[in-house]
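Shown here is one chain on its own, the form predicted alone, set out as structure tokens.
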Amino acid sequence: MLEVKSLERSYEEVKALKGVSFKVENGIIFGLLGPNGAGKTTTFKIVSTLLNPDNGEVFWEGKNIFENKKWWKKKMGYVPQELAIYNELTGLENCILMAELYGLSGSDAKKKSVYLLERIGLKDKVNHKVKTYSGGMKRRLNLIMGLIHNPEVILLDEPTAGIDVQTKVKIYDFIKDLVKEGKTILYTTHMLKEAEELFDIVGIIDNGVLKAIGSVDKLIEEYAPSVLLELRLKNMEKHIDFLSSLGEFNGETGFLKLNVPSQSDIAGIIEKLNSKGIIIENMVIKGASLETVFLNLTGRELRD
């Protein structure tokens, strides 16, 4: 089990992490989901020991990773969001270099590198220089370089950022296979669909605080309403206060978003609007989803 306890980290005046704690059982995919700048990468850099926390501890199988860094680096593989590859080398040369850094011998390093390159779909590109690779190919190469030493725990920091759908599917399948082999995966993303597709357990982080943790179904049950109702209204100018009391109302566009306990309550909302002469131009009903959970916990405002 990986156990993260009360991590705190500041960058000058900005407190990036404010006591983040969670546990990850072996052999699952645990995902940190959050907006850009929420604290996901900082958490991963600490767990990988690239950063030291101001406060807090991290344990793997009961051992403090900061007191056993050399041991932990053999157990853990880290795939950063930024590509950590050499464009003037071939894909095979990149992998062999990384394998040798982890202590694999020349023949073993090549054998393992060729195996992983073929497995990730780069068989025809092993001897091509990386500068000729597409963005998706580079992402796949970056991924396997982080696990060339066969780690037990793999940290993936937004490994599908900026790539095409086909490459995403290939990477998803590869990651699922790793879990079947007993690997423990920690994964960061800000993409809700990715979280729903992959994660066994989701942690939602925002402004350096872990807001909630659990399976997707559990989070929906606890934090999402049964129904999200979105309405576009006319003839509502005299009823701004009333509409604002119902939910999230934009007087300029005439859009009203509100949470209702169940679909059976929608008729009552429509009756209230009709009684005031408010016209419903369009209505969209959305069931409970991870998107609703995410917005309820992190807010709806865009943040840089």
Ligand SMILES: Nc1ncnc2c1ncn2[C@@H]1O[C@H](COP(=O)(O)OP(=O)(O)OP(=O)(O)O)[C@@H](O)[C@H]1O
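Residue numbers count along the first chain shown, from 1. Owing to the predicted nature of the structure, the values given are computational and were not obtained by experimental measurement. Superpose the two forms; the largest set of C-alphas matching within 1.5 Å is the rigid core. What changes on going to the form predicted in complex with this ligand:
- In a rigid-core overlay of the protein, residue 231 has its C-alpha displaced by at least 2 Å between these two forms.
- The rigid-core alignment places the CA of residue 282 2 Å or more apart between these two forms.
- Relative to the superposed rigid core, residue 247 undergoes a CA displacement of at least 2 Å between these two forms.
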Second form
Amino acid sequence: MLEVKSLERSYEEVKALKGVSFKVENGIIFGLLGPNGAGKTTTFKIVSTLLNPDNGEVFWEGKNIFENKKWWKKKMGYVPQELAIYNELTGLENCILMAELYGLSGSDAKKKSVYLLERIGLKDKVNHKVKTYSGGMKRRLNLIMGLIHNPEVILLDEPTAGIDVQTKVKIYDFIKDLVKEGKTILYTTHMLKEAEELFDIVGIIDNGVLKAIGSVDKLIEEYAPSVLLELRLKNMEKHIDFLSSLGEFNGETGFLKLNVPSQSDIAGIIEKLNSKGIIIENMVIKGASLETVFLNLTGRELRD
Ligand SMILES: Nc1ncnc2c1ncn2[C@@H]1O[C@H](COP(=O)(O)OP(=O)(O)OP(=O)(O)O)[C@@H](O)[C@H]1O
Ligand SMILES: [Mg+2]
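I would like to compare: after the form predicted alone, may I see the structure of the form predicted in complex with this ligand?
Complete assembly follows, chain above in first position.
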């Protein structure tokens, strides 16, 4: 388990982290979701020991990472938000350089590099200079550079920034495979969809404060339980009074709009309608989303 305890960090007068704490179980994807300037990168720089906190501690498997930096650097792989690759070298040369920094021998370094380049879909580009890569290819290379020493814990700081949808899906699949292999992933994003798609546990961070932690479902249940249902009904002529008692009902169009306290109440509504022989032609569920959670917790919207 990774334990992050009461991290505080200022840059001169800017208080970037105001006491951030969280725990990450092994073998899951934990993600920090928050807008620009929330403190995501600062948190990751501290956990990767690139930056010292003003206060607070970090433990992996009960061991203090700042007191065991050498040990931790072997266990942990950090993929920075800013690309950290050499444009004048090929993809393979970049990887081998990194592998050798981690002490892999020549042939091991090459084997591991080729393996990861192929897995991330850069097989055809292995021997091309990075300056000829597209933005998405550079991002993918940047990603595997942090994995070359086979770390147990992987920190990915916005690894899909500026990437098209298809390539994103490939990266998600790659990351999900890493989790299946037992890796523990920490990830940052400001994209709600990404958090919903990928994170087992989400930490919502804003202004240096971690506002809430939990699975997407749990967060919705706790912070945005109310759901808006929009139904188009048929076969409802005999039940106008009943339907009007449920919510806003239009007898001519068969359109029913109602608020239910939580997502788990939807099944009960459907059952009631079914039992009266009312047919549901169409149903839209609105409100039960991470977007509403974010709005309720921070008082503002998070635009993708
Ligand atoms: N080197 C620095 N010097 C001064 N202020 C900094 C520095 N790095 C970060 N900050 C400030 O600290 C706060 C947190 O920044 P951080 O980079 O951790 O946010 P972030 O959540 O990663 O944002 P983004 O989504 O834009 O990457 C911001 O107010 C930022 O301006
Ligand atoms: Mg950042």
